[in-house]
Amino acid sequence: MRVFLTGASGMVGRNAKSHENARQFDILGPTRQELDLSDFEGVVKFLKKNKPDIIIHAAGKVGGIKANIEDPYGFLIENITVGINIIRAAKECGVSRLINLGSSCIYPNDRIIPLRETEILTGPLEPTNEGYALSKILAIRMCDYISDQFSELNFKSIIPCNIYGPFDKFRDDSAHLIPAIIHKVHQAVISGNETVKVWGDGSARREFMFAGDLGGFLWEACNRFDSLPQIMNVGLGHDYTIKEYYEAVSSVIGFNGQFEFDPSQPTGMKRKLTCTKQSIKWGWTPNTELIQGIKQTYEYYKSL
């Protein structure tokens, strides 16, 4: 099966990639100087060109609360025009299978926990990352349009919860929570200081998942693709508070000292838990423990 991967040289790709199931699959992942996807032209010749089987739609601008909350027009532009590229270029050329890939972030910020599906546009969303919710969601009504209107084609959507692993992006302002913790942990204890600040009072609670597993999922996704529903939530279907995972990472690399919780800097929203019953359902769940994960991706980390 010939599988177009855009965002391959992200962090999704690249965990997607390296994972072992990979190999029963011949990837196109062309990296950003070989093609621009905001060239829909450019987008549409390669589609010609590679004639691919399937494509999954991971490529995006992605960043921590702090990177949303100073560019939200970046976040909101960069992946409206991708996703439209991607999405209408599939269905200009024919393509029939697609796997776009949204974000936890698109549900309303005032529902009940766990989030189910059918919460999408139902509510405001949290303000923090309005841009790149407003984008995702986008992308996911296109796939919805083109599947109903167009019976050829068949674009469907998976969610996944927040991701960390490998080949994250640990130093910078586009950090996510973990990698952006392992940084500040390690921080300190080579620093030899006794507190590392947090944001909030850590009491948000998070779902985090290994990005190892959402690879393996993307793979069984293809391979699964007709009986894979139209949205499907992807993650654990359990959280942690950000006090929890400050905590983990401690006792992965060995930091013995104090928190410093901030309540004056923002935190998002105050839980974001997603409804995992149709992927259960569906046959899958992750397998990487919290603390494995943090293992590994310290060790990804270590080696930069």
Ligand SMILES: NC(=O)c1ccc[n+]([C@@H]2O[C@H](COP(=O)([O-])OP(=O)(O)OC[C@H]3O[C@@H](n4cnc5c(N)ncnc54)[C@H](OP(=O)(O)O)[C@@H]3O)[C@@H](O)[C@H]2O)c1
Second form
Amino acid sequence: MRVFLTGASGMVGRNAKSHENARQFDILGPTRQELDLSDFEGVVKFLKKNKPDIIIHAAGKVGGIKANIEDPYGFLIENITVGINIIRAAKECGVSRLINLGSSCIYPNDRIIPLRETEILTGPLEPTNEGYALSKILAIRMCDYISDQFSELNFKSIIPCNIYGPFDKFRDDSAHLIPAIIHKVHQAVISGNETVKVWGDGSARREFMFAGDLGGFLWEACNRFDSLPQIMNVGLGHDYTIKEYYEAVSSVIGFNGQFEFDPSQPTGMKRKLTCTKQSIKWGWTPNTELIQGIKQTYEYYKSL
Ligand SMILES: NC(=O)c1ccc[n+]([C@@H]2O[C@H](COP(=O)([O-])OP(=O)(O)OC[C@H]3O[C@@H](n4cnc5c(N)ncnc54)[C@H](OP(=O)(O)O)[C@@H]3O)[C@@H](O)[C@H]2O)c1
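Since the structure above is the form predicted on its own, I would like to see how the form predicted in complex with this ligand looks, so please show that one next.
Expanding to the full complex; the earlier chain stays at the top.
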């Protein structure tokens, strides 16, 4: 099967490509230099030339809470542009199967946990990542409309929870929670600091899945595409407090100091846990334990 993987040089893309099951597929993963997805005509030309059997759309502008708060316009416009281009070009070129990656940020911020797929567009979005969420919702709805209107086209969306792992971003404002913690705690250890500062009071809960597990899921989704639901959460199904993530990283790195909580800083939604009933029914669950995943991620961090 020939797979066009967008965002192949990103964290999700690289973990997918390095998964053992990737070898079953002929993967096309052009870099941004080889194919800028904001160029619609370029995308059409690429699809006509390469004729993929399926597209996994895993490209986009992705970042942590600080980056999202500072640049909602950038997150909205870049993701909308790339999403529309890929989905529209796939439709126009007759690529019959597409897996679009959404994000659990698309869920309303006032729901009872766990978040079910039917709750999309039923309430207010979390303001700290609204631009990003709107762009993701638009792409999901485009896929739904196309699948409904054109029987020969099946464009489906998955909604991964937060992801961490090797190839993550650790040092800049784009860093997500776990890589940012790894960087902070590692720095504290090597510089002999006794305290590590934490945004918020540490009680907000987050669901983080190891990126290698998502990689494995994507290849299984290609193999069993027809049975994949139209929209499906792909998550752990359980979560940890931010304080617990700090403690887990500290135990892996060997930090024995204190955490200094700063409740004046934003932490986003208090809780964001996806409902995994559909994915369990579909026959898939992630299998990497948190400590094991943090160890692998820390090994990658140290190799940089
Ligand atoms: N990371 C998470 O926690 C998480 C959670 C849920 C869902 N997701 C979704 O998973 C997908 C991948 O996320 P990620 O964490 O792998 O992000 P990432 O590491 O930032 O990778 C994004 C990839 O998209 C590429 N890209 C962006 N704009 C492009 C353009 N105009 N043309 C060509 N390539 C472009 C980037 O290329 P460059 O390297 O050239 O910039 C990069 O390869 C996104 O759709 C995201 O919403 C991620």
